[in-house]
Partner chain sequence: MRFSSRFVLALVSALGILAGFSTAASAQETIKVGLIVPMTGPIAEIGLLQTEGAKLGVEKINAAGGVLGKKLELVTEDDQATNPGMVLAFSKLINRGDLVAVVASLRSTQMNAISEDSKKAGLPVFFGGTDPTLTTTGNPWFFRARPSDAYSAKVIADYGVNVLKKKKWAIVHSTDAFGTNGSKALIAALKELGVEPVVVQSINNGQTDLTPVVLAVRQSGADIISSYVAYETDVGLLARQFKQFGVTAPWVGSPSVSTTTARNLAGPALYDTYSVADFAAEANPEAKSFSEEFNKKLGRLADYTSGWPYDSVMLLAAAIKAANSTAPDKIRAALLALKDFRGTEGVYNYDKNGEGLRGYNIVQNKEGKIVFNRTITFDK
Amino acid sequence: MSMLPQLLFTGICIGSIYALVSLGFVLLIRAANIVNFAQGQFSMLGAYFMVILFASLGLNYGLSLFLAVVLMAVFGVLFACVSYWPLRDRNPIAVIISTIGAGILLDNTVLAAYGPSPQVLRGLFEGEGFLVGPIYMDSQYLSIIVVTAVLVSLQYLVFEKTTIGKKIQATSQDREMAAILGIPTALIVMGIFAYSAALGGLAGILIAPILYVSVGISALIGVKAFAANIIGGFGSIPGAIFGGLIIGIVETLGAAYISVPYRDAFAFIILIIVLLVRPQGLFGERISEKA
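Please provide the structure of this chain alone, in the form predicted on its own.
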């Protein structure tokens, strides 16, 4: 039990990454009513962009980070043009299958270019960290929590307090009516894809010094972020945050006190329990249907 504070800190850090990627899911659900199953690949690709810019080209870390995020935003627009836009008026299942196929293509493209060997990437700060009571505050872990807190706060303010947030929600609820009212729905959807890709890429860059950079992180992060979205409530911003934190904490405690090999299973155990007890998720609204 003396390890509990340290484990909780680690769990919050890992859960923050899941929350960031889960927010990418939420954005696209709320703006375009689609689920992008390539969100995990966005994290993987962002980390590899950082490896190319910083480790291979030798650019300054701050500049490399900025360029990697910008490249991911551009890639998000290209991804939308190929995987979403041609299918936007068809059955949502067609878009889901398209994003799954695009994700598999991205995984295999990176695997062919870099192979299965993981790449090493240093953290945002070179310092090792410091002690606060019984908790060792690793600098990389701390930077993940701070960046997540800032981005989550900004995203909440944009959605709930700004005109663009209202336009995004209007686009999600009825794209045709929103267009009639003069809302640039196509521009909003493309912007959300860009931001979602940048968000996923940033999450991959932040977690890379802990998990290393490899093709495997796309499935590891993407699947758990999607589970966090369901646990918190499909399309809910608070739900995405708390769902990610819950998974991060539970899997960290489970690995420490129960079994390390089954660490990845704990997220899905929590998912099953939540679906049995509260199918709409922790922050989701119950939807009643007429007989």
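Predicted, not measured: the structure shown is a model, and the values here were computed from it. Residue numbers count along the first chain shown, from 1. For clarity, a rigid core is taken as the largest C-alpha set superposing within 1.5 Å between two forms. What changes on going to the form predicted together with the partner chain:
- Put the two forms on the same core and the Cα of Ser259 is off by 2 Å or more between these two forms.
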The other form holds:
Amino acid sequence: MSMLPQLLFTGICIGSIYALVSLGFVLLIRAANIVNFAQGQFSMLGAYFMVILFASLGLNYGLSLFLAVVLMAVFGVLFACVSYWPLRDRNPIAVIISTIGAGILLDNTVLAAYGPSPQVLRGLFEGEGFLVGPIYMDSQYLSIIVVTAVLVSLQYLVFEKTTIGKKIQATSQDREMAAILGIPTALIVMGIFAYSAALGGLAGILIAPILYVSVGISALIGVKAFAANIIGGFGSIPGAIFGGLIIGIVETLGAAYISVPYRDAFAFIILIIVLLVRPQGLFGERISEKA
Amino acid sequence: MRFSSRFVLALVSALGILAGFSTAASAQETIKVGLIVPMTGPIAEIGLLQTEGAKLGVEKINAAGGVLGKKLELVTEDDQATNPGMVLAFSKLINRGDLVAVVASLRSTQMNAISEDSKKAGLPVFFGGTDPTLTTTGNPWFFRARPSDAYSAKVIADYGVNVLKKKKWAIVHSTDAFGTNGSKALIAALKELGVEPVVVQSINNGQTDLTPVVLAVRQSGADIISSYVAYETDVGLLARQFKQFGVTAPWVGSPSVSTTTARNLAGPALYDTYSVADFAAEANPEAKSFSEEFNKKLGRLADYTSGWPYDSVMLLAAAIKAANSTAPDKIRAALLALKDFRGTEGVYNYDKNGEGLRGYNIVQNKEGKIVFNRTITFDK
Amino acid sequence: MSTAAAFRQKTITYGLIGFAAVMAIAFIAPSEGYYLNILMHAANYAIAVVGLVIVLGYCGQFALCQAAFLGIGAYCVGLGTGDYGIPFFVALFLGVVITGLVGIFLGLTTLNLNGHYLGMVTIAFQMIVTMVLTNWAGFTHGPDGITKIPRPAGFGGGSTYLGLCLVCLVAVLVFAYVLKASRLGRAMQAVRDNEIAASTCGVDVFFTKTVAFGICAALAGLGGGLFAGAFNYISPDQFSFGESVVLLTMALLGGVESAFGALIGTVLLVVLPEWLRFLRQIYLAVYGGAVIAIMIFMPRGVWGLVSKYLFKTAPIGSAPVKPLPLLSRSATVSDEIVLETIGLAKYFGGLKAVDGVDVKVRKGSVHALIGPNGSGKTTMLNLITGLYVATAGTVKLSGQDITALKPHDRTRLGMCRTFQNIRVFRGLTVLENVIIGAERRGNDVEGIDDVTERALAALDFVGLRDRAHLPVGDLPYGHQRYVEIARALAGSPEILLLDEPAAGLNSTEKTEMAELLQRLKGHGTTIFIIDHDMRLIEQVADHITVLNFGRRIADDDPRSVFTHPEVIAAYLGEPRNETA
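And the form predicted together with the partner chain, for comparison with the form predicted on its own?
Now the full complex is given, and it begins with the chain already shown.
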């Protein structure tokens, strides 16, 4: 029996996770020109909020999910106030470094509070999964694909078709100019941080049943999401989706047919090839700075 | 800016005072034993358990009047859970010049990192790293206080081939030192029993998905699975995906398969699996009484992290008593001469390479509970 | 005493002091044990951190794989001496060369893109290196690492080997110190402060960044090689991503602008864990918090704080210097064409910003380009200077087709410009800003003393000589504009392009600007100027080209242009005749 259909299914699922995390990422780049190296930590934190609400406090699943996402949105604003706002007028590298610092801070605070032992979190559905022909479909994997698809469509619509989307884009291109035009840029940037954190948190909650809840998720996902972004084209929404899927599929097939230990290298090799051949990414436009 | 510089100044002076306190020497003369554990960093908790194990040993000796009329005292250093940190911690302890022995690390790479330094230092160094090669490099001062993976591999192979009667082996291992060396030892042990594994798969620590590995194992038609996987999340993922893809062959794994965390994570997916365990509370009377005392003092279960530091202290005390001296070379000679020393990890008989234990326990996961199965030991 | 000689003497003094200090430390230090280990650890790491200072502090590029380079250097020594029997120093040298080359290769793939990419690619590279070191066991000895790495003959003892590490460290510190004040170092800082302005000052931005990253990598290779000998044992987990973050933090804490900052940061972070022991599990959390706090409250690090109070830059001496050579010439407007555009066009998607414009600029003339807002003037200038790639058409400088040339190559041929929204190098002093302009390739100056004199002459000309030692950011807006003009003039341009020099100036300043332009006229320097201020244009222009909606609508002497009906229509906003 060929392994290929199963591997493709798994690859698409894993890719959807990367895509979901990188969506939050894309928005920050587009709206505020911020490269947030703590995006993976958002997912980790979201999962831990869920552990507190659902597993420790014993709230029902739906309510816990809702509260965890709201808490993440609040956290996103807090995060912005500490690691972005004081540095907003400085070199973008200052913000990058500060988000790296924030990532270390978050990882180790959670580690100190919860210890290195991973926690268990149940999935969206109680059932484990079922066989469709040769393919075993894990119920949680299916949930991830569906949620990702819905969120992607929503985000695309909001971004491209609504006034808020236009304002967000204007803010990204020239914050001062947007402010002059009466767009509440501070509010928009904060809003994007809140949304981005909520999205990251949701991604964390969705993958927690598969990867368990541990501090390790941050790095595991954050870096791949970042790579997905660059492969797809920095700041491009369709790019983030395809970048994520490409990484998911290539690393799963690569692991199966070439080498398991070098699995994580495949994503980065594609990344470097893309940068060499098409540096603006698969869906990116070459943007030149105005003199 | 003014605020921050003042803050830094305050911080520095506060730290200076703290440093002053910590170096204040104790007046009473004691026999000092170095202890290196991770006190900071991601596995600080393990460091805590190690320290408690060693402390229990020291308290027990001192309650019985100490050794040679003197009390034992632990001098603790932090290895920050890194290799450079280990090197610094070890050299700091050696610099004191008043230690008789050091109880070092659980992590094999850290032991490799101080191997050369410890030869120069000339003190017995007890350790819990299970990499078989640590006792083959001709370091006269290394004393292992846990059985090496050469024996965990032998025990897994023996149990699988002779007890479970399985011949088609699949091996899954981590790519770190623990996993690679464990798998090498297992392949060697199987070869002695005339078995060649049908598939060997290696994985990096911390994976998002193991479908390719599980499918490879399924395709190989293995009738027994063995694992040297370091991370418990990987064990959990592996267990769940084995179940999902209908791989039901018996599983005899390294200790990480039966830890509390792994059992929590995987739930029913790990039921009925076997694992080797160097420390098992029911394995022998010493382990049993140690577990009770540990539980009484700390309100939690003892495990492999705390048993071996306890044994190390007890071994050291016995050796000093036998040598009637605290001179390092005499302690070494006495350690080598100790016969059938009963510790929590098993019965110690040191050879000249510093290998003391030659067996492992087999335990089984019965509906989430760990049940002691048997102890398998080997002669040299 | 000349600047160069003074600097040389200072460097030698510092170097000797450093060397003496090193000898003293190596002599006093114990020959083994904890303090020796701490010192060796700090010395080797500091070498790698200096590399980060160069790439991040000097050149403003963000990389996160210093531990990987450290590892490559260390493995070159570990494997080279052990498995291949190469002598220690040869292996060390190989390590430096290999890491340097890898750094250059990584730089080549990403450095023509902006900062985020290098960050990402270096993270990817870091992960790949860790994976290879761990998994390619046949070559690297796998996760066990390499034991019993020998030290070179004659340096086996603790003190002597420490001495070797410290001598290397001092050499690296001196190198970084000299580099900062060198032409390449200034180019790096110009790139850091403003890539676009740097390129139009003749700095090859891509090359400069790549070299900076290569040096950064090579220094890590050196530190790593020495590290392998120091501890006799290396393993892949010593060179992990986390360690790269530690190295970065060392640089940030100490201060990325100076190699001494690197030293301070490294020593602090090697010693700090000892002090912060009481924090136990939250130690690393505090570490992360400290990174944010440093970025917010102490952006220039410890060294930045210290040097702010310790060192004050002395005013530059007021000894007279030779005036700018381009002012001593006298020439009239000739018929020779210096700059010519033929059918020049730039489309942004569907927008035709510049649509087939022909311009001929005569040598020695002041040629103005005017037009309503959005008529494509600045786009024109960006096309001429090479900041934009033309969609169609040709640009010729003195008859040579330069359409395919990069901005810095055009500057080498004598094209210097200023910007409408001021682009000075904010991290540098006024004098350093102008020096960067003066030392463009193709300028008729040789050596730092000549360059400095030329820069001072340019500052004399714009009247900012007494401010030469100040950080350029301390100057008011109008003066920064003069700094830009001085920077361009110091390069003795064949043609000077001024993008709205009077924008944002008050009326007095505008008058001054007009006077300055008048003083420039008549010495054979061609000036191509864009401005909205018609009074200014009227006063200085010999010839005017008018753009509207990206097309040329008039091109004549000022009097004819101002009476041209289409120009009047364009400025009064009457409906435009659709001729196309």
